[in-house]
Amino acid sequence: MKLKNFSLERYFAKHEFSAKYLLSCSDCDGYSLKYVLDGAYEEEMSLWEGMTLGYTESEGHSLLRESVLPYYKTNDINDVVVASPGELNFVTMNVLLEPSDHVVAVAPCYQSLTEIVKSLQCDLSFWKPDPEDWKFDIAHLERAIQPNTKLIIINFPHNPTGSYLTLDELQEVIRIAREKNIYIFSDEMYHKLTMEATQELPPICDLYEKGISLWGTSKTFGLAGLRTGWLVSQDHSFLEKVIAYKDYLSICSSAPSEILSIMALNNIDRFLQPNLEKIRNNVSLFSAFAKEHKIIKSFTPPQAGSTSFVELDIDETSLVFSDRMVDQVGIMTVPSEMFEHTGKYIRVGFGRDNFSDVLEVFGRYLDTY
């Protein structure tokens, strides 16, 4: 297997820790260790203080998997496997797919959702939204299905556009998959980050027997540094293969990360509510900002998630625009090229406390552009 460079992550590696301002991050500000520990229950603190730094269970700490269960219909920890989110995506594709298989994936998307499929030499089709409003048409998905389609990859809340499905639309995706006996891998990393008027979708694993849900602490909880994620599925045979494959990768998760993740899952409102308030306030700020600057050609506020894909009225590529801006004023943005998407777009992330300060600098730059 040979993988192309991960364009988005390489772009972040170049600028994220040197740029003065970050306007395109998909995660919210990271919470401090003290904040996590201050909200822990007595039993959780006992786990933390008594923790040893040896190997942990391959499938994840049993108490961590029990802490995951209240967010799903299942009551069986054997429906849950813990690892880093990227690892779980990588393993899922390798476990499920053969070169003869066809896959349909949402696009634009986080590169790992499709790059691993390509590396496995599968045939790949894309389900793309209408750029006018970023709505995904179910009919377009249905037309993309082929006799050898093995997997549908979805990501809602959608990164980078902020698009979301209605429950009826999600049920239609399931109908299409069920009729053809197709797996659905649902990247739900932004689960629960919904705008006030948006109905939250249930995890795909609760609705479909061949549904695989991926969630974790990175986006919803503002704890990306823990590198904790989990798969939930009704398909135990699939999950057993995931655990076996994991033996060749991380083997097991970090003991400190598992205990801190238990604290977060058992105290979700301490993490979720501040993030929701921050995102909603920043979306409102940017809506007003977009109306004041003609260079912003279009802005569709997110229905869910923490990002939007913003179209620019510029005479150069979005990559050149982003490179020049980070060099001149220290604002890092992610151009559409990092999502292999044509057009002049940048991703804007709404999960940071200093968003208004960055907008002030961004506005001055656009005024002189």
Ligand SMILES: Cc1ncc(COP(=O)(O)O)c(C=O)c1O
Contents of the next structure:
Amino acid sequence: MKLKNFSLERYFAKHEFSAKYLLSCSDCDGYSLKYVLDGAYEEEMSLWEGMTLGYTESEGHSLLRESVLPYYKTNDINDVVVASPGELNFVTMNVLLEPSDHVVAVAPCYQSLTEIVKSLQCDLSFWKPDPEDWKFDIAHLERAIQPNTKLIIINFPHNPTGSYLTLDELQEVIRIAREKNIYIFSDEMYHKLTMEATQELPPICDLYEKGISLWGTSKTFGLAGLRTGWLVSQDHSFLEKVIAYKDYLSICSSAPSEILSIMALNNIDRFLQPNLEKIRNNVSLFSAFAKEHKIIKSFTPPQAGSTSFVELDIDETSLVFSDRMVDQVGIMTVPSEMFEHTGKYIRVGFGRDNFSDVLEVFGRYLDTY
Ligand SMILES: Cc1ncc(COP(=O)(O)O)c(C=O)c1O
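Show the form predicted together with the named molecule, please, the one above being the form predicted alone.
Shown next: the complete complex, the earlier chain at its head.
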């Protein structure tokens, strides 16, 4: 199996730790270890202090899987498997798919959602939103289904556009899948990051027997460095295959990360609420900014998630624009080329404290552009 380079991650690798300003991150600022420990309950501190640094359970620490349960309808820790989010995405596709299968995936999207499908030589169709408002039309999804469709891949809140479905629309996606016995892999990495007026969707595994939900600590909790994610599904035979496949990859998660993830899950508001406040404030700042700068051709505020895909009125490609800006003023942006999306867009991320400072420099740059 050969995989193409992950363009977005390679672009981050080039600039993330050298650029002075980051305007396109999808995660919120990382919380400190001290912040996590300061909010921990007494029993969690005992776990932390008594922790040994040996191997851990392949499926994830049973207390971690218990801490995941309140967010889902299930009461069964055997519905939960822990690994890093990227790994769980990779393993899911490998466990589910054969070359003769057809897959429908949202696009643009985080590249691994489609690249792994391609590497497995499956036939792939895209479910694309309307660029006017980034709405995904259910009729388009229905038309993309083929007799050999095995899997539908969705990602709501959507990275990069900030698009979201209504519950009725999600129920329609499930109806389409159920009629043809199709799995749904729902990448819910931005779960709970919803704007004030947006109604939160339930995880797919609560609604559909062949639904697989992916969530983790990276985005919602501002704890990407823990590398903790989890799949939740009612399909135990699928989850057992995931656990077995992991033996060839990470085998198990890191013990400190598991305990810190338990602390976060048991006290979500300490992590989520500051992130939501930051994202909502930064979206308002950017709405005003977009009106003042003609180069911003269109901006659809996110309904959910931490990013938007912003169209630019420029004569060059968005890649050339982004490369020049990072060279000249040290602002890193992710251009649409990193999402294999045509048109001149950059992703803007709203989860960072220094957003207004970065906007000031970005505004000065656009004024002289
Ligand atoms: C939609 C989506 N899924 C999965 C991931 C992977 O998450 P992690 O970096 O925590 O492995 C990301 C990261 O940006 C993402 O945006």
